[in-house]
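Only one chain is given next, in structure tokens, and it is the form predicted alone.
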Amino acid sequence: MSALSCDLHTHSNCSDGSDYPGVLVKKAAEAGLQAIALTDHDTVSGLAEAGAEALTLGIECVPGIEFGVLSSRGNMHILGYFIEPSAPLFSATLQRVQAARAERTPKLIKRLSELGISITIDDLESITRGGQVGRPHFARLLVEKGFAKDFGQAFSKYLARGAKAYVPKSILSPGEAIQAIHSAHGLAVLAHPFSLRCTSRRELETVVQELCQQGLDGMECWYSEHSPSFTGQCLDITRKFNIVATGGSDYHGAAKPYIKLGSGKGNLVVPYECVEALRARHEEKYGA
């Protein structure tokens, strides 16, 4: 691992990773990672817990979120860095978004139900540790079962969008994600743009411009299932549009263990450059 590398997106077991914060935390400075961003779906649970060990152990933990939106395209996801999570509008969105989720579940395990699973409350308890509940639990509990043989078939077979047991989230508009990670001093980056499906760079830069115009600020470019000449191409939309270019393994611990801390698949370096960048527009954004 690089010297100069970090990795701007990562989940733990607050949301739908394996890992506690603080173990995420002293995985990442093991990996000679010089800092590391928690971000979470739709909860800053861990936040606290991962700052205070990267105090600890002298790694930069950057408080971050990532809101699924709304989309016509694929599926879109917003990223918030530096956010400043008791900010009213920011709680107040978050509060939405998580009774949204909460909402999900018992309908999913209908779904699931009416196709002959038996999935329970009890058994995604006993796998979340108290975290909140995803698709991802779901599609463990179905490879655990024997209904899907990796969690690649459970979500292509039961859990994607237009599969048999799909039920969906998102409540948010992208302008309404981006609303409250700025009402919360963060900045709102665009996350894996390659899950969009776009199908050729100018729909990409359409989709991108429109973001900007609701108040985007970055574009996440290296990415675990980015390949090199589309992280090419996602860097030259950030510098058309005048956006910050990140990066980040999404790592998920065993939940996802293909994909590992800092270098996703095995070849993805995400230069700490990022983070500086991230800051000097926080900087320009909200003040020093």
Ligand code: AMP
Second form
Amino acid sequence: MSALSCDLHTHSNCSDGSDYPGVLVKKAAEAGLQAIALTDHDTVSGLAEAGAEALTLGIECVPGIEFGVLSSRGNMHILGYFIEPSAPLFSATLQRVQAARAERTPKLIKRLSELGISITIDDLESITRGGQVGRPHFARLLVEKGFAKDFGQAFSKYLARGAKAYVPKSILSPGEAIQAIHSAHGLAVLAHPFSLRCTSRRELETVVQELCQQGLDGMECWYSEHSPSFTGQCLDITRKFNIVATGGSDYHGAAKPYIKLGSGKGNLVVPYECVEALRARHEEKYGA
Ligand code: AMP
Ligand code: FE
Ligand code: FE
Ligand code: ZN
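Structure of the form predicted in complex with the ligand (previous: the form predicted alone):
Now the complete complex, all chains and molecules, led by this one.
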């Protein structure tokens, strides 16, 4: 096993994590990681701060993003790596998804108020401090105001798909997300495949095959919620379709205290070879 490790899936307070981007990078260096990717939901606003801190500390920081996309099976998220966010199609896509997120917030507030729960824009802004508003911010307020005993219950009672206050948000198809990432000279990677809730390996293979036909570059095999056997299945699938195997904790700081940077729920190890494999694919695709 490689002694070098990385964490290619993390969130800062620019989306629904709790750490400033620079603090997150500092914690990654302290944890002994060789590389980190900042992959905030629907925003690149933390990348400059993370990149600058990484340069100071001598740790690699891969510029990333995470898009939620439309899917008929469970939650599908697509990660983008090595993105150059100024690309026109990419920035137009970012504006579209940010607008859809912004439109959801008042709808969710209204849905909750119909249920007798008062959550205001001011409440949200006091915790997001200008970052993208996400359901976890609502979950935190629901717990603080005593409407749910914990995060999980806030989601299952109010915020999850099918729950009382659920408001859909995704507007991108998987193909549109992949295309936007490619337009920014990035690599598109299927995040946490367990969340697709496929009932068999064959079903997962079918989804991955369809995404590969649309240009998918990789799949997140090592992940906090994956069992060793599921990780093994995912690795087999990446070999079959010749895509890169990646991994990350999906660290959110204090917003998900049971997930640690670099080590997930305790025994996650993402080999540094993932970064090398991503870099090789990037060079092959776009040149050095
Ligand atoms: P959003 O992008 O605002 O719809 O929020 C999606 C985020 O909510 C995910 O990235 C997770 O961080 C979090 N999330 C989704 N479902 C759950 C759940 N059942 N329990 C806790 N957190 C969740
Ligand atoms: Fe999140
Ligand atoms: Fe995700
Ligand atoms: Zn994530």
